[in-house]
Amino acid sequence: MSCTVVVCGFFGDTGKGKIISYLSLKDRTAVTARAGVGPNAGHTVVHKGKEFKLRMLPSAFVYDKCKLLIGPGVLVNLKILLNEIELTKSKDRVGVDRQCAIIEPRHIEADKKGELAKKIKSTGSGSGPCNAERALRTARLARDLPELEGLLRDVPLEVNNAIDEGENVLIEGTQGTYLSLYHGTYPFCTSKDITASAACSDVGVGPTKVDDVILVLKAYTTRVGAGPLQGELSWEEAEKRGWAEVATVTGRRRRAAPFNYELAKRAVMLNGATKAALTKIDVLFPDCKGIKSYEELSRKAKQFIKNVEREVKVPVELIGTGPGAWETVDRRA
């Protein structure tokens, strides 16, 4: 039984939702707590042939015995949250910390104009302006909303109790290491830190309670919005390679580039990663689609995985071979 933090090693879009959903089902996770900024990050989950795009609830909803919590460091859009609870039929398992700040219409309006929209190409979710108000201590909190009264919880207490009782706990990070306000490509970044240590702080878990940090890397690199992307390909070239994607939250085209070993190595350092998950192997090597055994992967795919392990110096223990939660190679002991 353990507490594991799952974070992205690039600019988001690496498949954390898929990895979280797989881990919740495979390990029968008791509690998953969502960390990160808020509804400016989208996680896609494919389970039993159905696709879910989530911006507030943890991706572990697919395991029907998992408690789904939102940590006090996360911003909440009430409408999106309630819609997702209805979509996933999970109301009896959801808890929102009383200290979560609430995104209001004025935050969304401010996010869609001015510097954030023009230069940084923000998602327009209202997260940046809301976090600015939170820093000024003027934002409204979840405890102020009657609509949330039945969902309010002491999330740090519930998460720590679960860890102390020996249950499996996941902390679900959002966005990516290089969108961190402190460690990312400033000013082309999000409005707070989102590395593993920040994810722990978001849900109220101290560093000594964490057993593993899984760094999720995609077989190629993508990012949405403005900011540097080394080795960026044209959209036409991305389409030829099968790397052309659109963002979950905004629907914008994701800019694409080859796998960046230097960024991956630094992300291991910044997050204190103990393991890596490598997703979209099936896009890079189509003959690996749907494979669930490492031995059955192609020679080229195995060589790529070995190259990643050699460079980043942590084991690649989870390998995504398709969008479905169970389309995963699990090399954990």
Given for the second form:
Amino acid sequence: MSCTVVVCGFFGDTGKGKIISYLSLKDRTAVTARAGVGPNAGHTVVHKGKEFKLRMLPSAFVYDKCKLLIGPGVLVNLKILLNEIELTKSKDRVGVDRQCAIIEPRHIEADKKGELAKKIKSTGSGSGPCNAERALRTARLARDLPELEGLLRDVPLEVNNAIDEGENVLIEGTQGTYLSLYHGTYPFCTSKDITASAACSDVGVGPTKVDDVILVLKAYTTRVGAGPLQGELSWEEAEKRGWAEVATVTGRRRRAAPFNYELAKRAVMLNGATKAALTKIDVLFPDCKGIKSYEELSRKAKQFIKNVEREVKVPVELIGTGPGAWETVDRRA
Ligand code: IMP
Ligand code: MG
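Switching conditions: you have the form predicted alone, so give me the form predicted together with ligand IMP.
Everything in the complex follows now, all chains and molecules, and the chain you saw is the first one.
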């Protein structure tokens, strides 16, 4: 039984949603607490042949006994939240912390106009302006909204109680290490820190309570929006390699580059990662599609995994071989 934080080691969109959905089903996770910025995130979950694109609810909704909590550090868009509760039929197990700040229409408007949209190419979800208002102490909180009344919880208390009772707990980070306001490619970054320490703070869990930090890395690197991307390929080249992706929230093309060992290594340090998950290995090695045991992976795929482990110095314990939750190689003891 353990408390595990899941964060991304690149620029987001590495498959945290898929990894969390797998872990929740496999480990029968009692509680998953969503950390991170807010609805600027898009986590894709494929379960029983159906695709879900979540921006507010934890990706662990696929395990129907998992309690789904949103920590006080997270910004809430009420409409998106209520839509997702409806879509996933999860009302009886969702809880929103009383202190989550609320994204208002004026935040979205400010995010879509002005510098954030033009220079940073933000997601336009209102997250930056809402976090700015939160720092100014003018944002409204979840406790101020009658529509949320039945969903309000003390999320830090519930998460810590679950940990103390020896339950399996997941903390779901968002975005990626190099989009962090502190550790990322400023000013081309999101509106707060989003490394593992920040994810813990978002849900009110202290560092001594965490057993594992899983760093999710994709077999190649992608980035949406502006900012540096070393080794960036043309869209045509990305298409040729099968790396041409479209963003979940904005529908924009994701810029693509080869796997970046230096960034991965530094992300292990910044997040205190104890293990790594390597996703989309089937995109690099199509013969690995859907494989569930390490032994059955091709020689080239195993070599790539070994190279990653040698460089980043933590074991790659989860390997994604397809978008479905169960298309995963699990090397944990
Ligand atoms: P914001 O978070 O909407 O302010 O956007 C700031 C930058 O972070 C932009 O380049 C966005 O494309 C990027 N970004 C924000 N959230 C995500 C995410 O969940 N995945 C990938 N990129 C993101
Ligand atoms: Mg995403």
